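Presented as structure tokens, the chain that follows is alone, the form predicted alone.
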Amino acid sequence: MRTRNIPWAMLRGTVVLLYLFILVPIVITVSVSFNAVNQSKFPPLGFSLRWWADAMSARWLQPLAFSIELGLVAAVLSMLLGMPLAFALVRHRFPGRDALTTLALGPLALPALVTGIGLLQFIHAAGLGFLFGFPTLLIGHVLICLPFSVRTTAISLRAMPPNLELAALSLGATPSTVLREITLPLVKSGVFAGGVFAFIHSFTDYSISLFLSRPGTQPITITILSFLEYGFAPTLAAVAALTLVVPLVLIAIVQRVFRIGDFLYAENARG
């Protein structure tokens, strides 16, 4: 009995651990964030909301809101052209199939730091220097972003009963009712997740928006950076843990109202 347990005491003790490496980190930011003193010390020197009265202050909030209209724009974008480009690559066969689906999910195998570079080399060579701020910053969230939504509107689409949509057209229901009725309700959480993972990875992005932004059009990562070239201080810790907060907070709307969990837990779902 003993000897059949190790194994799972051993994957406790890693789940622990690895739940221990995520966390710590966050816990000891926001505590920083609450010192009485300008130094980041753990355990806090002091209590204080003197820092979480400067992360609200325009200089953070202005940027912070920048990167969320950035993210959501993007992700929306990202949701509208994988979707189609999903179905396409699913449903259908045709000459440069592959060739296609590698330039929609190439940018998840590049370096961000390659695509931004290529970008800023592409744009200026093109004379589309004008566009930088948020035309171009919105430009390269969308192609960073699509895979995701290509990945798991495709992951969705495949997971269907393959017979369905035949039933429901030999039964007389026309393609777009098909479309509309049995197809899109059934791969939404597929869709909606690739929004939210769209939004995430746009609103944590820092290679891509260092090459692409321009003074008063700067993510709220950019600000981070641009602070750090000074020092880490308390104000840093705050506004950290109030990026931490946007991404759940929207994970917990999109998945209270479209259900995303049916998607990332499929099989407990349909268990």
Contents of the next structure:
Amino acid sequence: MRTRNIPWAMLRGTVVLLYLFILVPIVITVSVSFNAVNQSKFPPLGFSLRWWADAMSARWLQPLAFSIELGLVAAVLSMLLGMPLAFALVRHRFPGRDALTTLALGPLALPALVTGIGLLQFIHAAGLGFLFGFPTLLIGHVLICLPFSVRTTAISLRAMPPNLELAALSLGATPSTVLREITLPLVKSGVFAGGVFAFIHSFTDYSISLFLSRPGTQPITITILSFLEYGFAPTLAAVAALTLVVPLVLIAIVQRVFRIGDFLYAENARG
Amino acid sequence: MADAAVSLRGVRKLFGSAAAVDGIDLDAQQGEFLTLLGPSGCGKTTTLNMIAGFLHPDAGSIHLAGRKVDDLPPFRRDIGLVFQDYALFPHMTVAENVAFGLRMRRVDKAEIAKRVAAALDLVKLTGLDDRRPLAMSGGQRQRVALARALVINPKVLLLDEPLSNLDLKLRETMRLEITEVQRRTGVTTILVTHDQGEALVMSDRIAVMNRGRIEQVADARTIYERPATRFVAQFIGNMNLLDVVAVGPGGGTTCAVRFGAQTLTVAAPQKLEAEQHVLLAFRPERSTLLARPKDDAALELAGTVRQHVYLGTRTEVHVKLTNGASCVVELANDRGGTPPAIGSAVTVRIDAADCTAYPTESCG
Ligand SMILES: Nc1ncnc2c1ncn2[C@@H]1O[C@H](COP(=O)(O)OP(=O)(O)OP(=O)(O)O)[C@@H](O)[C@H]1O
Ligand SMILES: [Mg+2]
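Now the other one: the form predicted together with the partner chain, given that the block above is the form predicted alone.
Next comes the full complex, this chain leading.
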């Protein structure tokens, strides 16, 4: 019996370690933000909310709002583009299908820095320099977010028994009714899971934004990055804690409406 | 005569260069329960999909109640379909599933409620309206699928292996229930199955398919007792096959065949060439065992008992014939008599009337 338990013990140990590595930095960051001194001490020296007051200033809130807006628009666009793409890739065989797969899923495999540099060069070469700021950021973010929505939509499409649509057809539903009443309701959790992934990916991205943003239109990640040049201050800890909350709140909200948990936590996604 | 409910003429379907359905003619009469029976991959589902309108035939045409439907999309064909995996809509309740077809037909709410209740009643699911399909057993899902297909009063009901996902006992119950529902509604039904037991129990007529063609269409008794081809003979039930020689050219009705020194005239539905090897087929349960030959008009085969297989109501006796071939004799276990001991010499006897000769090559 004892020897049998060794693998279990090892698994438990690994899980505990994993949680430690995820949670401890968060705990440290959050507690550092309550320091009474202008030093990133852990455990904090004294208690104050001044760094939080700092974090709540326009200097930080404005890029945070910008990031949320960018992330939302990028997520919606990649959901809207990803759905037809996933349909085409899953349901149809056509020339250039492999090329399209590579294009849609490529940015996932490419280091984002490479994509960022490439986009920068391209925008200059195409004479689109006047678009720098939100438009270029949006293009870049949709590009790197698309793989997520294509993926999750494709997973729900594949998980759907093909006979459902045939059954609806035989019962007198026209193809557009089938799409509206059967297909879309059954893939919507995949689509929204893709949207959530896309938002988080956009919200946490800095390697694309580094090349495509400009002063005044900066996502929060870039603002944090430039501030880091002066060292890590408790203000940053407060800002970091703030950015942590955004995706968590989003997941909590979306999870209430759609069963995206299947996509977040398990392989077997259904409906 | 009234138009057949379903009529296929010269229907062909190619996938690439291979014919999945290779020119079939088939009629299902009003109110008939017709079964397409055949091994896996013989084209049954493809045939059904063409009737339903999901696939377009490459040649031939399909009529429903006298109307040509080749250019009619599936949602205009008024066909009820039950799939092997039931294909219930997981995001709808049982009642919503059953109501779907009526809603598509813009039937008014009160009428829908009435007809859904009646349909659920018909399949003995009263009171389960608000369940979700995923929270039901296989048998229950099967019934929902049946109710959903029937509630629209389809011109034809198509069932594609509807019972193959159920366990044995439930399968046997559902066989009878589906047959019963079909009798009560009188809906023309085409069932697809590879299970011969299902076909024999449920159908008015059976169409046996093989490699994209129909080998025989007849009622269960004829299919079992007078198989038209060697394929049908071997596919349905157990059959002994014996290598014999055709004496004269014959076939169509009867032909004389020779086995050793014995010659006898047997049924021969297909054309046979003189002095060619042909196969003589006979059922194990139509053969008997004798201690010694009688030397009359029947076929008598000398051999040795090799094995007994006890099957409850019957015992299979495996006999090794003196010419090296083997055959099986099935004895009823009704009188408590024991079959001849293993190793004992016996004579297998079959009436000429219970034998059929087929060409050696099983070409349709
Ligand atoms: N979409 C398709 N593309 C290519 N070949 C196909 C397609 N559908 C069926 N086939 C082929 O056509 C033949 C008949 O298939 P079909 O599904 O009609 O068989 P079936 O009699 O229903 O078999 P089963 O009992 O296994 O369901 C098979 O050889 C199959 O491989
Ligand atoms: Mg099939």
